[in-house]
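Take a look at this single chain in structure tokens; it is the form predicted alone.
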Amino acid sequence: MKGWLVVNSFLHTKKFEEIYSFLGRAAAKRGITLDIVRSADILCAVGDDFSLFSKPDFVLFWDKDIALAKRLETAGLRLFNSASAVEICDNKALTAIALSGKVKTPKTIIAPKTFEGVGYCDKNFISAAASVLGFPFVIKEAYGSFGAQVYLAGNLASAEQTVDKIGYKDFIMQEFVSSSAGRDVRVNVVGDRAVCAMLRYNENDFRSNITNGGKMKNIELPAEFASAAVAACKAIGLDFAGVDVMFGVGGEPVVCEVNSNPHFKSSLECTGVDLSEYIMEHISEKLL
């Protein structure tokens, strides 16, 4: 069996390259040839079916180039994860919509759309959102990773300043789950199973991301957290994901975000569980 590991042509950091290496080794153990294919390496005109290349049996899609993912599917290739699932996870507004009614999530308001050169010149919608969410509330750019585009607004002036900073980009406003400030659980899901989890915590920031200085600890995953994470993945149609689950009132699981391309090096160091092994086993089972 042969697969393409499709990755971004312009990300060459050690953090990404290590993940690619783990996936390649896990594939080789199962007799699968997994070739790293950078997005620019399979450039062809719209309408072409990639027949210029030796097409694989499947694609492990580790990029967020939705147009490329959809074209690969149109060419008849099976993607893990699918173009639709990656698109939903990459956009926090679409994630909120997909999860609504399926799992418990923070109350969310999607900001009205504006355009470059126009911006949010009328900010009355912010006070309207605050009347629903209360202060403080969280502002998240629709596209962002590692917590870098997530802000906490303590009052109306702070919220408006944050929106000015965001400019014309899409964003959402969410209820601040104070019972989970600075901590959450990253649950790694493959198929219908939560395979490992770690507690992430930060004593100096409301965000728990490891990249932002958070710490991690291996935990025994509560059954209700596992169920919530798996349900979130089913709602989006994911083969695998890293699901961030917060502690709601009374410890109730509240799904915060879902990551279609989880950077699982930290969870490997914390739990000893190599997610790449489970991902490649899942792909093998689905294609056999």
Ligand SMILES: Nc1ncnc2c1ncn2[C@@H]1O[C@H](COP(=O)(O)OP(=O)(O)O)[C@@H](O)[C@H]1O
Second form
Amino acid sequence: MKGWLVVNSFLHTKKFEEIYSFLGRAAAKRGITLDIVRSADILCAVGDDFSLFSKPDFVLFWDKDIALAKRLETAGLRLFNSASAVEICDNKALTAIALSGKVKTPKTIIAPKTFEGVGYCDKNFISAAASVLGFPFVIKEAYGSFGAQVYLAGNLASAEQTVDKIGYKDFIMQEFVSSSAGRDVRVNVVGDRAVCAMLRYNENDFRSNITNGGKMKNIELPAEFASAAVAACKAIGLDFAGVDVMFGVGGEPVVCEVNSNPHFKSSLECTGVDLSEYIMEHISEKLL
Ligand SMILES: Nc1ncnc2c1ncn2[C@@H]1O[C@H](COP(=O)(O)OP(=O)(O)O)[C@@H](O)[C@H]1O
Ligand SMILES: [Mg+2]
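Could the form predicted in complex with the ligand be shown next, to go alongside the form predicted alone?
What follows is the whole complex; the chain from before opens it.
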């Protein structure tokens, strides 16, 4: 069996390269040839079915290039994760919509859309959102990762300042789950199973991301956290994902966000569980 590991042509960090090598190694163990294919290396016109290239049996899609993912699916290829699942996870507004009514999530208000050169010139909607969410509330750019585009607004002036900084990009406003401040659980799901989890915590920041200075601890995952993470993946149609689950007031799981291309190296270091093994096993089972 042969697969393409489709990756972004322009991101060349050690962090990403390591993930690719873990996946390649796990594939090789199962007799699967997994070729790294950079997005610019399979350039062809819309309507072409990639037969210029030697087509694989499946694609492990580790990019966020939704147009490319959709074209690969149109060409008949099975993508792990699917174009639609990657698209929903990449955009926190779409994630909130997909999870609504399926799992418990923080109350979320999606900012109305604006345009480059126009910006959020009328900010009345921010105080309207604040009256629903209360202060402080969380502002998140729709596209972001590693906690870098997530902000806490303590009052209206700070919320407006954050929105000015965001410029014209899409964002959401979210109830601050204070019972989970600075901590959450990263649950890694493959298929319909939570395969490992770690507690992430930060005493100096409300964001628990490891890249942002958070610490990690291997924990026994409460069953209701596992079910919430699996239900979130099911709602989005994911084959695998890293789900961030917060602690509600009574300690109940509140799903924060879902990552379709999880950086699982920290999880590996913390739990000893190599997600790439589970991912490749899942792919081979699905394709049998
Ligand atoms: N509504 C919220 N209430 C409390 N903490 C939050 C909330 N949303 C996010 N956080 C904290 O911020 C971190 C980053 O937010 P997240 O939505 O996961 O964005 P990113 O994609 O950047 O990781 C979370 O892991 C969590 O610790
Ligand atoms: Mg996160």
